[in-house]
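Starting off, we have a lone chain in the form predicted on its own, written out as structure tokens.
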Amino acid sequence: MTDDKVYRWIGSSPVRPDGIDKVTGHAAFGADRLLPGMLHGLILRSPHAHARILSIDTSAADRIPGVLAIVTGTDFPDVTAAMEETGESQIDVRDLARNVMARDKALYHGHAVAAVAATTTTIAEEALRAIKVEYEPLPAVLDIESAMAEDAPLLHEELRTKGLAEMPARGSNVAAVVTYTRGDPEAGFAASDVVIEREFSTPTVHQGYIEPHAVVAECRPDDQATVWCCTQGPFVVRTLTSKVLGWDVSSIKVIPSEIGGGFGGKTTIYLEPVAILLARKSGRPVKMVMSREEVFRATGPTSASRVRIKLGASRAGKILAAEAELKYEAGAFKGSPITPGCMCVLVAYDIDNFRITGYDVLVNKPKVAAYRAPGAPMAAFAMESMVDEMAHRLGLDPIRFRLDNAVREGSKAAYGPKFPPIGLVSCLEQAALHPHYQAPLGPNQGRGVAVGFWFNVGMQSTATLNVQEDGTATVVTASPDIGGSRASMALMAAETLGIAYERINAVVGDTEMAGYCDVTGGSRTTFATGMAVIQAARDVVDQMRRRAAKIWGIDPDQVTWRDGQAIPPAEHATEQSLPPLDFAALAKSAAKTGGSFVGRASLTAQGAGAGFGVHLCDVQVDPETGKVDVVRYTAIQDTGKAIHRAYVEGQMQGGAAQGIGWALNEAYVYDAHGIMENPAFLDYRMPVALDLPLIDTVIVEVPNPAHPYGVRGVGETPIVPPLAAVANAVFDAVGVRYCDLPLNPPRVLSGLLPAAG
């Protein structure tokens, strides 16, 4: 099933909207507002991963000449345990609150435990030093198994496992488990032909966006604060402030600047309740911006991850049983994405046996945050190694396997619902097909496949559509533009419209001038927003239609709008010499026909579209240092339907060039006592333009039904075939599998010396 529909817009690849105030530095980003009268907002953070907080002197702070307020644990209330959307996840306030600012314990090395404003940053840098913080140290724990062992250090005394039987009596640092189960498991696995087992690890890693966190807050008499900030969400973080504060909602304004990447990193908050707070006691605003340490050290990366996998398949190719067993990290905090990683761990083939059981387990290290697609990559690269290993036992083609497993429209998948709609298998075919595939390889290269998967979700939105008397038109939404959503919003309207997409402006509003929008994330703004944004514009083309029949003395509902103007009856056009009557003639006549246009649109979007992609990876191994080249890349993906597409491939390259650095070289190292080591980017090692070649994109459009133009979601489904995708490829090249990332010198180096030896 094919999109054959003829678009005018739809499709293209026009300039984007914002791209000249963003070459020529006019655009504004977090760091870049100035206030008069601002003051410079830090923060100390614990030097110990796990302590107890004895006691806080600031009274040295206080005397310095320039130090205008302090803040601790102490200035914040004491909210209760209620768990709130944050678009992708949920999150416990109470938790959220305690990781903005320590209060009885620090929990990972880094945490906020107080913060200043000073009229300099140099004063405030001379206040945090001369704070004084008795801390107890207590054992830390790193990883997993550690975590998760019975004698374990607890971060939380009071936290009981959730998805149990039965209510835990004692403590534990496994905050949930969650299970899916379907048919008999060991009954699929006493008919395979072939089982195999295999366990995996994936590092922590960091999203790794350009722009660190900044905010600026100005705090009113009356508690009326106003927040500048990068999010990706102004609505989440004022609901989110609110509630950290005790606040009303309405008694805070967020407005959201341009974005310098986000990636899931940005849907939470940090220095917003500070900023305020600070704001609140100095009288003055107050500007915080992270260093790109505090970044590393203090905000959500995603969680390191174990995978275990049990696979059994026929000798003639089909997969009879699955065995997944998943353990995320958390970090200080429960909610790890331990849920979708559960989802989407065996959900792109067709499993009549199986058990999946996750585990979200706390650690001594920042709370996680959202990583496009959070928690796919780590379960994908389990599962698509497996896959991988178990054709290859098989002596069969990794597409082809693949293809006779493969989920189809109608098959039910492992989370449960049936699948509309999907592009799985065309996406394969492609794979099959392409040049990339047939391709030959030369000395020590091998070449990899791997599938990836995303759900896609919905939320709520809002657009608003105003018609200016010239016959332009402006889009107000509240979604930030992370990857080009003011031109898709602009494309839609356009086309829905029937006027020029050089006559759109698309905005991003304030949570006061824009309604509610849930964040940029969980790719679901061009399908979401975008469906408000097509049903404004709507409203706005019946608005017209009814004023043209009023002109004319016809009933509405015998004018038809085509190609941007409201068309008569035939009858009437012929009859009186009824001229069509287009959007700019409509327009400028409203204040004589009725007033002004404005389109309205408020929808929770159903029927997010799941998104497939399948990703060809070829690279190059050398066998005396362990190191691995990309050489070649190849990446398919069904987007529903393409709105811009370049915009659509940039996002299937950024998601793979993420993935490729996850595979290679990303990793947190700790040390023994929980310290970062390498929190700049210099040590945290992403690739640039020199480590990647470039990355060749097919789109396959397979629309989807519940989007008036078919669009499914596009931005987090390609970070997740990478990593096994590279994995595989590495296999292919030495014949070892390796199931630790990332794949660097030393670790792919080490497990060719045995085979040398």
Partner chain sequence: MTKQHVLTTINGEQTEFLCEPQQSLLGALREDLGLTGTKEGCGTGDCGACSVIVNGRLTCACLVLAVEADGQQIETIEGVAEPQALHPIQQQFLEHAALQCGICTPGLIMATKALLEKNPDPSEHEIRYWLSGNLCRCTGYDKIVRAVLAAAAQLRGAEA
Given for the second form:
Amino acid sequence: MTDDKVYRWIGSSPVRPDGIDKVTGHAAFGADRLLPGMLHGLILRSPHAHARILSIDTSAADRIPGVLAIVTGTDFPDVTAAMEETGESQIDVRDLARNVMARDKALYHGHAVAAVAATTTTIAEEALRAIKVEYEPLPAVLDIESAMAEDAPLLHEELRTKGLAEMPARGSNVAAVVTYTRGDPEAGFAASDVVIEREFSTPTVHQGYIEPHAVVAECRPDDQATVWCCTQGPFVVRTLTSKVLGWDVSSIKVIPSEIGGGFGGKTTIYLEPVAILLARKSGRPVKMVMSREEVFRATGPTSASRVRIKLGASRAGKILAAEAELKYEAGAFKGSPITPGCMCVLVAYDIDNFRITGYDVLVNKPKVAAYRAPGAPMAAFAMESMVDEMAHRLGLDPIRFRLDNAVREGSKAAYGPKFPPIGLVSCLEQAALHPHYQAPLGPNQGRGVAVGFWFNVGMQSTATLNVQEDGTATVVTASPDIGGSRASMALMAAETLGIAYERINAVVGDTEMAGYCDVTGGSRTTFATGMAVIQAARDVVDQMRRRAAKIWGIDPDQVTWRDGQAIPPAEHATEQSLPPLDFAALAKSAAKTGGSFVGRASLTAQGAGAGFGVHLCDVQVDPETGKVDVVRYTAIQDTGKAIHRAYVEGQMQGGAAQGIGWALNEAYVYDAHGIMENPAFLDYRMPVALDLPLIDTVIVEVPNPAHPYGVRGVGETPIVPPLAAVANAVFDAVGVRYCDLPLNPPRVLSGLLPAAG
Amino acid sequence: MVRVVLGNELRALAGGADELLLAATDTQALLAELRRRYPALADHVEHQSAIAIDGLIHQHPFAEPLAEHSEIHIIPRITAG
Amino acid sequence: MTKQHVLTTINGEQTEFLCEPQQSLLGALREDLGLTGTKEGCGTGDCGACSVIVNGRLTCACLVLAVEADGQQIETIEGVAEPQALHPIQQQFLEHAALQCGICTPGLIMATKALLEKNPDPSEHEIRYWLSGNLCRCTGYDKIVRAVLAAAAQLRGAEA
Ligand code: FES
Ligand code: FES
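Mind giving me the form predicted in complex with the partner chain, seeing as the form predicted on its own was just shown?
What follows is the entire complex, opening with the chain shown before.
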């Protein structure tokens, strides 16, 4: 099923409105702002993974000439309120504040404990060395097993596990237990002909955006602050910063810079409140830019995981029962993506009997942040590996086996509701038919298939459309453009208005100039902000129809809008007295006919459409070294209507590449004390151009009924399948089922050796 | 009457029921009805949940219309990555 | 600390500046000369966001001291386009949607320029090899490689 409506602009791939700035170096990213008198701020970070902070003495640092401000935890209000409503949902402000600046305990190596602002970076570095912090080191918990052990040292003594039948009396490092059940799993396993069970693990990995976090803050004497920063959501920065500082939101203005990648990692805050306090203390603008090492040690990563899956199926190839146990590391504060992990783990299959249990586990590592389809890739790695193994055990083609068990419209999702129209079956069919799936394999090569899913989300968006007197229009939203969203906004506006794409500019506004938008994330921007843009464009069309009616002296209902023109009813047109008035003519005469046109729309988008994808991966394994090369890759995905085709393909390719990195090389390596040993791109090995083949894409467009043009969202699903697609391909190549990522040469080789011996 | 289907994780908040039949024509009325009968469940829905109405997920429902026999699922809100 | 005087040529223009002895060329370009088109992704020579061309050689500006720029010819992203026209590499990056966030783009354009000056007709493999010092986290490189192939073809056509 695809959408075959004919569009003039939607589905094309024009050059983006901000293109020239991006290829000439003019686009200003987070660290590119320079202000007169600007100070440089740096953060002092804990050298221990777990320690009580006994005292901080800043007096020596204070005396260094050129040091103009120092802040520590006590300069921040002691936020005690726990859960607070923010725009999007509830967040624990106390945890957020303590992650921004430690108060009594440092909870991971790299946790911020103090900050300085000085006239030069060199002086700021000297000041950091002069700050004396007295620590009482505490035993650190560094993995899921030791964190869950009976007598484990506790990160937060007061924390009680949520989700148990009764509130436990004792503290724990398990912040929450999540369960989903359906039917009778025991009976399902008893009825199965084949039952398999394995445990999988994935390491801590980072989003790896190339642009480090950066902020410039100014603070006026009346405590009005302006923050310029690279973020996925200026309004979210404003909300979170205001909560941490205890200020009103209206006293903080956030200007989003261009953003050099986020992938979820820039949906929260780290530096912003610190920079504001330093600016306030010093009376000067303060710039803070993280080093790459700080980015690794103190921001972003996503959970290391352990996932155990038990699967039962009939000889005929029907999955009859499943049991999944997921344990995700949250880092130093609760809140791993365990819930979406549990919701996603079995989501692609129609299974009558299952039990899913998830654990949110605290460890002395940085607090995890959202990362592209948070929680889904690790769950899919385990499940898709098991599905592959089951197909193999049953002697069935892996796509056929998946088709026989796949969810479709009307199937009950593992998390409850029945699916509206979805594209999993179409994607699987496309995969089976794709030349890639039929192509012969060479020696030491193998082919893997895996499915991925993401919900996609809606949330709040606002758009304004200003019509200029030369017949052009400017779309203003506060959704930062991370992957070409200005172009998709302009395309949807052009389509709705019926004017040329080139006549539309799309800009990203700040928290004073644009209406509220939630983050660019959750694959929501083209869907939700796009919906607002379409409504704002319809608002303009409506105003133009009424204006034309006024000019013609007829009833507005008689005026239709077609191809960018107001068209009078037939009886007037045939008299030739009323030629149509087009967009440009109406715009030009606006000043004389009642004022300019401004369209606006504000909404909470509902009905985000689930996105399924299927990836095909061919690898070649070097039996001598264990090195795995991805030699062919195809990503197939139901994106709903693709607005800007090339950027939709780009999301699919980029997600696949990130997932391949996760599968093959990326991992935080910790020493016994909880210190990350590879905080640099040299040793934290992300895919480079030479590591990847061209990535073929097939866009399946099952329209989302909730969006005017059928958009679902695209960005997150493509990172979900690659982990298992790669591992399944390696299995196909060498006959070894690897359950622990990454599949780097030493690991692959160690798996090959016993087989060879 | 709309049918609210409760997953195992929510049943304790509704006295163990796995399904509720409620009279409501939109989600605002639904929440009011929940608040009257199961205040803890209403709190949970208001602060932490999305609502799927006949399969379509409403992340922050306010007064979404409900059909005569709509099937409602209460699911966790998904955050953006 | 006494500042050092540096006399260099940037994008064909004689440029003088003062810098601290330990300052990187990247720092001088960005902080002192306001040429922020050259980006910093790591500061350790691993990402290529800071790629500039020094005397015709592709160089990580974060690994060069600012004082070492004395007497050299430096090209940065700001000097690639003509006043009225983009360079074919820039044009092809746009047309092939070879950038998403765009933070890696200035570095990749400089690396491509250095490549095509050396090898006007690179294969896909040669492109991937040459660009392996430039990390892009958004695109998966597919569209970048295609843009470079197209730019190479266009430049060869222009010369022919
Ligand atoms: S900033 Fe120079 S290589 Fe990364
Ligand atoms: S486009 Fe974002 S890093 Fe390359």
